[in-house]
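Presented as C-alpha cells, the chain that follows is alone, the form predicted alone.
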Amino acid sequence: MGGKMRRRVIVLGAGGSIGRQTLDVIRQSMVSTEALELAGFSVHSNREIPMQLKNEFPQAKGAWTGDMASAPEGMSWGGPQALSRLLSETEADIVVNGIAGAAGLSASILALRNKMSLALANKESIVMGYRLLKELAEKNHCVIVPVDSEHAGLFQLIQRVGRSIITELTITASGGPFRTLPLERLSSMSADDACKHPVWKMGRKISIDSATMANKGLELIEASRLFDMPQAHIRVLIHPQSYVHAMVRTVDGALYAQISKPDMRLPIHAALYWPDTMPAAFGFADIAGKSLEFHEPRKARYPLLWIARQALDEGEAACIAYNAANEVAVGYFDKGNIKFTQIADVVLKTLEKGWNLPVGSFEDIFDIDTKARKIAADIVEYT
C-alpha cells in the first residue's frame, strides 16, 4: 500500500453477503493496517445497516437505491439518481460492487466513468459487458479486480505463474444442493429446498444458480474474457470440501493450486490491497487430515453449464442472452411458478431463438437484455 496511506472504499450493496464481508474486512483493517477506510455504501432494501454504519462509519455517505418510502433517516442520497451521485460526489480509490443480476453492470460502468478501480463480485457486469468495461478501466487508469472465490482465485495464480506458460485454468464447484440427489427427483425440488447450500451462505438468486450450477456456467464465461482463454482450456471441477478454488496448468503439465477455507473474506481482502499481499485473518486452510476430493459433473444433473458453452461459442450476444433468461427464470422458480428442472429448458429455448447480434456499445448490451427477458419470460407464460 506504501506508508500509511488509506485506500477509501466503497461498498455498492452493503446489505448482501459480499457487503456485509466487505465491511469484516474494512473493520479488520482499523485494528491491523488502517490501510482501508470506508468512504461510502449504497443499500437497497436492509434499512437496519444504514443506521448501523451510519453510526459506526459516521463519514462515509450512504445511497437509498430502494423504495422512497422506506427510506431510513440520515442517508445522502435517495431515489433513481442516489448510485449515480454517490459514485460521482464521493472521493474514493476503489468500488466493491457487491450488487446481484444485471443492475450491477450500470454500477460498474459508473464506476469506471468516475475513474474509480473495480473490486468486482457481480459477474453479471463481466458476463454482459467486459471487453467494454476495460476499455472504458484503461481509458481512466482504472483496474478491474475479480472478487469471486474462484476468479480471484485465478487471478492471484496467474499473477504469481505467469499467463504466457499457462495452458489450462480449473474453477471447481461445490455442487449445490442437490449433488447426489436422484435425477428422478430434481424436478419436485423447491426454492428453499435449492438454497439450502451445504457450504456458502448467500442470497437466492446465486444460491439457486449454484443448485443448477448455471453460476459456474457464467465463471466459466467470466473466466474466459477475464484471461483470454478458449473455453476449450477452461474445465470445472466438482469439489465437495470448497478448499481449491482454482487451479492452473503450466505447459510442462503441472498443477498449481489455489487453497483457502470457504470464505468470501479472505478475496475480498485480497482485491482491497492489490497489488500488495498483506496479512489476513480469513481463509487460513490446514489441509491436514482433509480430504480433498474432484468429481467431472454431469451433463444430466447441470445441463446449464454446458448451455453457458454453447453460448460462448455463439458470442457475446448469446452470454447476454444467457444471463438474462436465466435471470428471468430463476425469478419464475422462486416463485413457484415453474419447476426447478425447467429453469434450463428456459434458457435453451431463449438462446435458440438466434443471437447473432453486434455489441458494440452499453447501450447494445441494455437492448439485449431487455430483449431476452422478454422472450423468457413468453417462455414462460406460454409453456
The other form holds:
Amino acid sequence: MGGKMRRRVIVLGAGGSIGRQTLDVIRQSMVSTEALELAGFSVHSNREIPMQLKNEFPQAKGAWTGDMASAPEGMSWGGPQALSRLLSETEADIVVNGIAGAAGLSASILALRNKMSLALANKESIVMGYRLLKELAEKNHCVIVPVDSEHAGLFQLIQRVGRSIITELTITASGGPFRTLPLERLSSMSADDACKHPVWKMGRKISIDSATMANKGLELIEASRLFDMPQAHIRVLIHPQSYVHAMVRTVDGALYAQISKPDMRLPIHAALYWPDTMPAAFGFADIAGKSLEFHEPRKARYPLLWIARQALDEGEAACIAYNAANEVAVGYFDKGNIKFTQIADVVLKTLEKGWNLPVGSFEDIFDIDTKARKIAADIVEYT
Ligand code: NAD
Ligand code: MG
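To complete the pair, please output the form predicted in complex with ligand NAD; the form predicted alone was given just before.
Below: every chain and molecule of the assembly, starting with the one above.
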C-alpha cells in the first residue's frame, strides 16, 4: 500500500472504542490530507452508529453482524454472511480490525484472503494465529500493522533503530485501577470497579483485562509473535502515567523509548498511513514537569502475567488456551458469577490440562479455542 495517495479503509467494530476512534482519524484526514476514505464498516450491537455513518459517509457500505432481530435499517448486508460479503464486495486497501475477542480472528483471515492489509487492534488474532496470518499476508502481498499502542510503539522503534542491534523489548502497563489497592481487597472488586480505568477509555473486556493484567499477558505473547523475540527478552514495566508505551534496548546498552499522549488515535493514525509518516492532529506529549515512574509488576497482584509466560513456554496451543480461558472467565466475572481473583484460577486450571497440541491450520486454532472454552466453563460450573 506504500506510495498510494488515497487509502480506502474498512472499519470492523465501528461502534466500539477502536472503531469510533478510527472514524475520528478518517474525519481528521478529510479536513487535512484527504488521504483516507471510509469504504465500509461493520457494526455488531450499536444501533445508532449505522444511521449516523450513512449520513456522514454516504458512499460507505455497512454490514450488520449482530442479532438480525435488532438489525437497523439501511445496511447493505446482515446475517451470518455479512462480514464476508462486506470484505469480498467492498474495494479497499486496509481493514482496521476493532472487533473484541476471539471473534476477531475470522475477520482477520477474511480481510487477508480478500487481499487487504490489516491494521490490527484485535490482539487476540495475533495471540491465536499470527504465524498463519503472516503466511497468508505474504502470499497475498498484504501487510499486518499493529495498532495496540505498545506494539505500534515497538513497530516504529524497531524500524527506526534497526532490528539487528536490538536485544530487549519493553512494553509498559498502566497497572489498572487496582494498582495500589490492598491485596486483600482484590477479591471483592466488581466488574464495574474494574472498568474504571485510570487512563484509557476502552471496551469492557480489555478494561477488565487491564485490571488483572491479562491484557499485558496477551500483549507479551503478541510482542513475542510480532517481533519474533523470545519472552526472556521482553520486559513488562508498570508506568502509571502511560506516556512511554514501549522501549527497545540495543547491544551498546542504550534504551530508546516511544513517548506519546495516551490517545489510541495516534497509533491508529500511524497504522493507516504506514509506511508513510504524516502529521497528526491529536497533540503530542509534553513531558516537562512530569514525573514518569517505572515499576516491576508483582506476581501476587498480577498472576495472569506470569501465567502468560508459562503459556509462552509451553507453545502455541497453550497461548490459544490462555486467551480462551481468560475470555470465558472474564465473561463469568462480568456477570458477577465469579470473583475478580478467580479469573486467574480458572486460566491456570485450564492450562494445567496440558496443551501440547499441533497448530497446523486455522481449523486447529478454532478447535483448540473451543476445547479450552469448554474446559474453562466446566471449571467454573463444577468446582
Ligand atoms: P469494544 O468492546 O469497545 O468494541 C468492540 C467492537 O466489536 C464492538 O463494536 C462490538 O459490537 C464488536 N463485536 C463484538 N463481538 C463481535 C462479533 N462476534 N462479531 C463482530 N463484531 C463484534 O472494544 P475495543 O476496546 O474497541 O477493543 C477492540 C479490540 O481492540 C480488542 O481486541 C482490544 O483488545 C483491542 N484494543 C483496544 C484498545 C482500546 O483502547 N480500546 C487498545 C488496544 C487494543
Ligand atoms: Mg495495549
